[in-house]
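Given as structure tokens, the chain that follows is alone and in the form predicted alone.
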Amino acid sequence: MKTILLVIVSLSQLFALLPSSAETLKGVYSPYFTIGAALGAYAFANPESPVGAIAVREFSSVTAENEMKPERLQPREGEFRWDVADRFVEFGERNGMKIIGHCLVWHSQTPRWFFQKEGGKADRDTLVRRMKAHIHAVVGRYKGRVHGWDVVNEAFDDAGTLRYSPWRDGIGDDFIELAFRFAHEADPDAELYYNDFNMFRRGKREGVVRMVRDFKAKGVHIDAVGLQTHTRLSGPPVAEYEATIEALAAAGVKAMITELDVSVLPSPWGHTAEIMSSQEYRAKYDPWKDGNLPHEKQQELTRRYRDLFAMFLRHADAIDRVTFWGVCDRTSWLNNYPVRGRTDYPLLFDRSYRPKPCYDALIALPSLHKTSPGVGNLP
């Protein structure tokens, strides 16, 4: 009972902290592009969560943020879990928010035995069987209510050219297509997206616009790619993202920034994203651990946020949604990525669920690009 009357008072107090403003992200960007966020279990199976509050008010899309990966829903063959999968819809539903499932096909996060069968490794034809199936079930079963799909996640490599996958060495080269294909079948109504990251690379930047124009010669349906756009103070360069979507725009798809989050701490190997990267704990890259960003860090966060929302308002007719990966950093998978255990500071957020600078200056920017729509790097 203690809990619970705790929750309570802290949720009460999450409003007090809100902005007195009729102002939202969603609606001050409504004229421009949809705002959306990731949420996990945390957020919406506990109606009282402070960050469901907040994604409630502040966003109107919702991505699963794990909770629709095949190891989730499938983790045996024949054997579904939808319980969580359909608490995250009914909370986008209820909510009346445009809902992402994420995602369909991908070489993580998936279980091994989709590439084994008794004696070794899957034939293709075994393979192709399971992806179908498994991306009729899923997407069939939320036919109508998920607004649009992450179909294949993170197939190229920074060069442009397919990575090396368990999908790709039992099917071939086909194996996208083909998952676009199997999820159009299942919904011919939904938006199919792919997605992935460093897509600020121009090697993966061409690799994945060939592609596009592959699929469009080919008659496959495809809406839009998938920007990841997990970022540093640093870089990568606003400029390199612009190129992409401007370069998507000129192949007929949308642009969307899907996993959006701005780290502010020390990174042990640069600008990357790739999942399957990790570091040892080490002080040096935990700079701020007792949870109080310097004010000039603060400063500079809010600078980077502006200046890549500057840039996706210049091209608003290009984008349809940005998402934060997140919505506070109490939660940032940053906080265990790509070293455990360390307090990193990417959202709009802080850990006490009160809206940072950052948050205050990109509410302000759309009325700035009324009266100066070239707005750039604004001081």
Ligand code: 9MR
Second form
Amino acid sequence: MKTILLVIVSLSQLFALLPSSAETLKGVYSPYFTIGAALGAYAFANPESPVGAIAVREFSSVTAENEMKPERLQPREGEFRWDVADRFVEFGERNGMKIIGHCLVWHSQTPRWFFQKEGGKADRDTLVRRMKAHIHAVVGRYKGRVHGWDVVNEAFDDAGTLRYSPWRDGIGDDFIELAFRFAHEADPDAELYYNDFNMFRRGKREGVVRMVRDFKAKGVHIDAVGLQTHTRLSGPPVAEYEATIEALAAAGVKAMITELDVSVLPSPWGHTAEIMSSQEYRAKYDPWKDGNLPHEKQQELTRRYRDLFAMFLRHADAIDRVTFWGVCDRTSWLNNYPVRGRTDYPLLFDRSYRPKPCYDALIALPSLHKTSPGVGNLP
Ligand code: 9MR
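Right, the form predicted alone is done; let's see the coordinates for the form predicted together with the ligand.
Time for the whole complex; same chain goes first.
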């Protein structure tokens, strides 16, 4: 009898250690913030997709990784292609998710015709008219269905001044403000965000905060700033992102973590996610191409995710949503950037769609946080 009891007790202890199948990312983080993922058409337009199935189970928000960018929606002036974006929005609605539109105004993935007219560059009036038409058409079509829009993407440089963009070149520095005004006109109830990478850098943080304060002073509607958060195992320091989240809260907007991933591969470029640079394939930059990440790297990845989320939990009041830039390693953009054809391991699910140890750590973290806040920061 005693032995049977002992077996039952130790079995139940064992089960208590295993992640319960009832637990999901969106469930355990629901008291703190929304958990989202970016998806490609392979996931939301294919009912058989394993990635789509994971998204439905684990995430309560979705962002279209590419399918709502200007080049997809309006490849030629006045010729809109809604088909795939419509399916994305239907997928989100069917699964009761917060749908995020990405993105309206960007220097990249925007067809050239926007910026040209016969004989050369389009003038300011033409550009403003085209920007307004694009934003009204896109935001208007999904009015009341898309929860929030990345209105302007990546307009600042690391120093906190405005970077080159054909929008800025043709319109002037007020192109950002105009985009927010047009988006607010088109759907006054949609949330509006400014979104950028390298938001851990002090210069960029200060530049974006200045813009937010200026918008608030002028009555230009803005709800949140997105920190893309494409990170690496070795950095950037969690404390630098933390400083940005605090600065945004002080300026009166929420922070969103909008494109989270952790590249584990060696990089000659340091911490930036600069979109312009790319490099030729070299084997030394692709050390784990057989699909097996060494145990100690797996542990480092788990620690990195745990440290980031421990900080997010401490600032849950200032953070509205945390979105991963993808679901599983197989389909991450990082396999092709900044070097084509590598094997990276940046997300929570592996190439066979199985949850990785970092997933288990993130599932366990909120209950640890409740009993001893900051626990994830232990070495
Ligand atoms: O993940 C996206 C990738 O599939 C595209 O090829 C790429 C094109 O620029 O855009 C990627 O997404 C970017 C996002 O739209 C904005 N922030 C940086 C992301 C990674 O480059």
